[in-house]
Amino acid sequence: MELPLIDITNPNTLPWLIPFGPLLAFFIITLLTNRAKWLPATDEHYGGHHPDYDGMDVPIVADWSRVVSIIVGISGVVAALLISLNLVGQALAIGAGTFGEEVFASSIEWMALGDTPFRIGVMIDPLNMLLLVMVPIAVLCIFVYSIGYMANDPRQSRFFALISLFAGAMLTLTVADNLLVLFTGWEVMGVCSYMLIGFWFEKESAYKAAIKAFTVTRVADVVMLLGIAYLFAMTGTLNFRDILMNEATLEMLAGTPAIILGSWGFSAAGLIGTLLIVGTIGKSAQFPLHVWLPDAMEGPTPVSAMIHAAAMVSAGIYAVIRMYPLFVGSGDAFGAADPHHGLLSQPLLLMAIVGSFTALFSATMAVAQNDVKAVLAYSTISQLGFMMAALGIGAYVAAAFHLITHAFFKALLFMASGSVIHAMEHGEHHVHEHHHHALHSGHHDEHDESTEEAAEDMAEEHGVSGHAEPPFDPQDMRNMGGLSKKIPVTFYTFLIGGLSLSGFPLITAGFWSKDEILADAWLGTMEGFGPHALVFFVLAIAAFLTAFYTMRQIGLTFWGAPRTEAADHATLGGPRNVVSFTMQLPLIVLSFFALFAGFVGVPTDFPILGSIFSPDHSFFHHWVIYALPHNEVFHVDAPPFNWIPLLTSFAVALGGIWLGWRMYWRKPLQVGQEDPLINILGRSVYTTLQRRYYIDELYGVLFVAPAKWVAKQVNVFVDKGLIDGFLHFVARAFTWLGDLFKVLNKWLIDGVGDGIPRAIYDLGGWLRGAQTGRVQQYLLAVLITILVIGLFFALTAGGAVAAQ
C-alpha cells in the first residue's frame, strides 16, 4: 500500500520507525560527542593502565559525552524494541493465517524505470515478526553489557555510535520488503563490521582481521549482487511478495533456461538462487569462505556478540529463509523441486552439502582451540551450518527456529566469555601491581618466589629467554581454571548457555530447535532420500562434538584450581560495581531465553510436553509456515514424532557432555599439564585441528601470495616502469620545453621587451644631453642639419637626372 503520513496508530507505516531510532542515535552521537583530547594511556583517568594502548597517547571524549552516547544509544534500541513489540502484539491479535495474507506493509516510489517505477518499503509478515522479538532484545542486552565492558575504553562514544549504526542496519534488513533494501542493510552491516572488528586499529592483528573480513565478504557480495540484478532483469521487481507469493512468476523463473549454464539444466531460478547463496556463504561464514569469522574476534566482545548472534551472520541465513520459495521453485518446472519428497533443486543441494560439511568441519576445529572466544567462533560457524543444511533438505521451520534460539544462547556465551576475559585482565593487572609494589618495597616472600617460577615456566613456553616477562594472554583457557568461585554469576549463566548450545535434552532451547532439524532429516532418510541421510548423520556427529567441546571449554575455564595468579585474582570488580552489574544483568536476561525460548516450538505429538506446551499446534511452526506460499509444496506439517531422532538427540548431547565432563571436570587440568586430547588424537592431528587444517596458510599460498606477486609486478612493470616511465618522460619533455621557453623569455621576450624601453630611455638621455641652453650650439646644429639636407637633395637630384 502507499505510504501515508507516519501514523503511530497505523501498523502499515509503523515499521518505518523501527530502524529509525538506532540510526538517529548514530547521527546524534557522531555529531554531539566529538570533543576529543589526547591523554597518555597510562593517565589516571583510565586507572593508570590500558593494555591495548601502552606507551601511546589516545584520544578521549569528555565524561558528559560518554553519558550522552550511552543514553542516546540505548534510547534508540529501546524505541525499536517498543515499536516491534507493539507490532508483534497486533499481529498476534490478528492470527497467523489471516496475518500471513494481510501483512503490515507500505512503500514509496523511489525512481522511475521505464514504465514501471521502482518502489522501496517495509513489510512485517509471520517470518520477520519473530526477528523483531529476537533482534531488539539481544541488541539491548549487548548495549547494556557494553556500558561495563567498554567503561575504561577511551573511545566509548565512538563505539556506541558504530554499534547503533550496526543495529539500525540489521533492523533495516529485517523490515525490508524487497531485495534492494535488504542488500542496503546488508552492506552497511559489512562496513560496520569492518570498523568494529578493527576498532582497536593500533593492533596489527585487529586491522588485518578487519581487512580480511571486509575482503572475503565483498567477494561474496559481488556474486550476490549479480543474482539480484539477474532477478530484477527477469521479473522487473525485487519485492518479496510480488515474486515469492506469485506462482506464475516462480513458474516462469523455473521454466526459463539460465543465461549461463542453461545447457547444464540450470533454470533462471536455479542460477539466481545459487548466486544468492554464495552471498550467504560469505556473510554467514560457510566453507570455504569461513576464514574471516574467527579472526573477527579482534573486535571488542560486544561486537563479537553482535556479529555472531544478533546481526551479520544471522543476516545471511535470514536472507536464504526469506527467499526460500525461489530455491524450491528452481527445478525444471515449478513443483519439480520438492525437498519433502526427495526432489532437490541445485541451490537446495548446494545448501545441504555446504551446510552439513561446514557444521562438522568447524566442530572438529573447535575441539582443539585454546582461546575462549575462538571456540565460540567455530561453534557459530558450525551452528550456521546446521541451519544451512536444514534449509537444503526443506526443514524451513526448523532452520528459522534454530536461528532464533541460537541467537539467544550464542549472545549469552559471547558476553559471558567477555566477562571471563575482563576478569582475567583485572586479575593480571592486580598481579602486575602487586609485583610492582613488592619490587619497590624490597619485599619477597614465598608467594613471589612461586610467581617467579611460574613466570619462568611461561617464558620458556613462549620462547622468551632470561627473566623477561612473558606475554600474558587473558583469553587462553590454559591460563584460567577455578573461575566458578571468582565470578559465579558468569559461571552459571555460561553453563546455561553451554548446555543450550550442547542441546541438553528437554530443558534448553537449543535442544528443541536442533532436535527438529534432526527429525526433519530423519523423515527424509526413511523415504530413502540420499541428501537427508547425509545431513542426519553428519549433523548428529557435529552435535556430539558440539557438546564435547562446550564441556571442555567450561571445564578448562571454570573448573578445578586456578592455574595462574591472574585467575586466582580474577574479578569483575565486586557486586556493587557498575561494571559488574551492567555486565551480569544481560547474562541473566539471556539465560532465561536460552532455557525457555525453545518451548514455543515443542512438537504437538511430543510425549507429555507436547500436550502441555502445544496442545493444538506448535506455536512456532504454526506462525512461520504462513510466511510461505499456500500450496502443498510449502504448507507441510511438522515431522511426526519418531523415537529414533529423539534418542539420537539425547545420545549425542548427553554423550558429548559426559565425555567432556570425564576429561576436563572429573580430572581438571593442572598447572603445566598438557591437554589430554593430545594423547588421544596424537600431536599431529591435534595441531592440525588447532591450526584450522592450515586453510589460512593454503589460502595464503593459493590466493594471497599470487595476489601480492601480481600486485608487485604491476607495481614494478606497470606502475613504476610503464606509467611512471611515461610520466617521467612527459615530465622531462615539458621540463626541457620549459627551459627553452625560459631562455626565449629571457633573451627574446624579456630582451625585446626590456631593450626597447631601455633604448628609448637612452635616446631620451642623449637628447636631454643635447639641450645645453647655448644658442651657439643650437645654431651650429641647425647649420649642420641644413648642410646634411642640402647634400641629400643634391645627391638625389643627380641620381634622378641620370635616370632620365
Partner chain sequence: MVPLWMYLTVAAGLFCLGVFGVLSRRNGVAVLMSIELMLNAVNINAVAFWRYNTTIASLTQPAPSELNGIVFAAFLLVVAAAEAAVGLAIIITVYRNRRSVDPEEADTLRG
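Mind sharing the form predicted in complex with the partner chain? What's above is the form predicted on its own.
Keep in mind that what follows is only the chain, not its partners or any molecules around it.
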C-alpha cells in the first residue's frame, strides 16, 4: 500500500486534509483538553440553563480546558474551510466544463479483494465543491454560536469534541470518492447524532430521542448497506466516477434483471437505487422514517442546526444527487428513463411520491406545533421532501440548489430559535430570582395560568412531577410574544431566515431554489406527465403552508406584547460577555447567505434579474450539470422561463405570508388566548396535527409493542424457561451431587478420621479413672490380677491334667 504524499500545492491530494482538521480536533479535545473534575453542578455552572443537572455530580471542565477546546475545535473547522475555499478557487479558475472532466481526485489501494483491489480516495467535482462552500461556512457559524450557547454547560469540551467529529464525518462524506467512504462518514454522523441528541442524557426525553434517532436511521442504513453490497457485487467497484461515468457499467446494471423482483421489471440498477433511497429516506427523515427528526431537537440547539442544515439530513439528499445516474439508468436499457420526458424509473417514482407526500404531510404538522424548534423540525422534513420530490422528477440541479440555500437559512433559523430559547431561559431565571425576593404577586398568578397547559405538557414529557412550581417551558411559543424589542438582532435575522424559508419573492435565497423546483415540475406537467403534476400541485400547497406556519411562528414569538414575565425579561446577556456576541455574529453572517445565496442560481431568462446575475447561464446550474455524465439526460438546460410557476410561486409565498400576518401579526395572541387556528381547523383536527397524526403512537403499536411482546415471550420462554431451566437443572444436579459428597465426607471421612482419635481419647479418659494414684488400690488390682491369672492357669492346667 503506497501512501500518497500530501502535497499542499497539489489540488489532487489536498482534499485528504479537509476532514482531517475537525477529526484531529476531536481527538485532541477528547484526549488532552477535556480535563474535568467530578463536582456537584451548581447554579454558577449552568446558570439556570439546564436545570436537570441540579445537585448532580457532573464533570466540571476547567476554564482553561474549555477555552483550549474551543480554540482547537474552531481551528479544525477553519483549517477545513481554508482548504476547501482554496480548492474551490482553483476549481473556479479551471472552469466548469474542464473541471467536470478532470476532477481533483486521488486514491490509495486499501485492500485486495480477490483480483480487484479496493481503493479509497477523495474526489472533488463540481457537485461536492458546492457543498465544500456550504458545509464549512455553516459549521463554522454553528461552532462560533456554540461558544455562546454552551458557555454555561459544564460539559462544553465534550460538546466541542463531538461536534468536531460530526463536522469531520460530514466532510469525509463530502470528499469521498466512493460509496463505502461515503457510508463511513454517514455512519459516523449517525453515532454523533446519537451522542449529541442525547447530550443532556440526564433528561429522559433526550436519551429516548437519541435512541430513537439512532434506531430509526439504523433501519434505513441496513437497507442502504444491502444496496451498496449489491452494487459492489455487480460492478466490483464503488467508485462514483467508475460507475457513473461509465456507460457500459450503467447499461449492464440497467439491463440485468434484479435478483429479487426481477420478474416484475426491476433491473439491478432499479433495485440498487431503491435500496439506496431507503437509506436516504432514513437519513433525510422522509415519510415512513421521519419520526426521529422532530425528537432530535432534544439536543442542544447548535446540534439541531448541525443535523437539520449542515450535516446529517443533507447527506441523504447529497448521496442521491451523487448517485443520480444510477437511479435514472434503471429502465429497460440505459437512457430509457428520462424524467424530463416523462420516463420515470422505479426509484425516481418512489422519490417523487415519497418526497411530495412528505413535503405536504409534515408542513401540515408544522402548522400546529407550539414548540419553537418543533416548527422548524417539521419544516426541515418538509423542505427535504421538496428536494426529494425534485429529484424524483429529474430536477437534480434544483434539488442541489435548494439543499444549499436551505442549509443556510435553516441553520440561521435554528440558531435564532436557540437564541430565543436562551433569552427566555434568562428571562425565566431572572423572574425566578425576583420572586424569591418578592414572593408571589397577583401578576405572577396570571403568569402561572397562562403557562399551566404548557407546564402540563412539559411534566408529561419530561416525567417531572411533585415540584413546588410547575416547570416552565422556555421553548413554548405560547409563553413568548414581544421578543422583537428584547432581542432585536435575533428578530431581524429570524425574520430574514423565515422569509427565505417562506420563499419571499426575489430577495431571498429560498425563493430562487423553491421556484426552480416548481418551474421544473411545471415543465413536466405541461408535457402531460402524471407525477410531475402531482409534485407541482402538492409542493405548491406545501409552500403555501410553509409561508403560513413561518409567519405564525415569528408572530407568536416576536410580535405583540410579552405573554409571560419570562418573555418580558428575556435577554441574551449572560454571565460571560462573549455569549451575546458569539450568538449573534453567526446569525448575521448566515442571514447574509439566506438573502443572497440564491443569486448564484437565477435562471438566465428570468426577466431583468436574469440578465444581471446570469447573463450567459445560471452559475449554479452550469456547475452542477458537469458533475454528471455528458449526455442528453443529464446535460439539460434550465427549464425555460414560464409565468405560471413563477406566479404560483409568488402567490403561495405571499398568500401564506399574508394569511399568517392576518392571523398572528395584526391581532397578536393575548395572554391566555387560544391559538385562532383551533377555531378554524376544529379542535380534533388541530390536536391530530399537533400529535403528528399519531404516527408515533401507531409505530408504538405496530413495531414497539410487538417487539416488546416478542422480547417478553423470549424472556419468559427462551430465557427464563429454556436457558434458565437448563441452567437451573444443571445447578440442581450439581447441588445434589455436592450434598451427596458432603454426606459422604461427614459420615465416612470425618467419621473415620475424627472417630479414631476420639475413640482413643475416650478410652484414655476412661482408663484414667483407674489411675487413682493410691498405692494400695494398685496393689489390690495387682493382687486380683495375679489371682485371676493364677486361677486361669490352675483351671487350664487342671484341664490339661484331666486330658492326660
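Predicted, not measured: the structure shown is a model, and the values here were computed from it. What we label the rigid core is the largest C-alpha set whose atoms superpose within 1.5 Å from one form to the other. Residue numbers count along the first chain shown, from 1.
- L748 is among the residues whose C-alpha shifts by 2 Å or more between these two forms once the rigid core is aligned.
- Core-superposed comparison between these two forms: the Cα of A731 travels 2 Å or more.
- Residue displacement note: F27 has its CA displaced by under 2 Å between these two forms (rigid core superposed).
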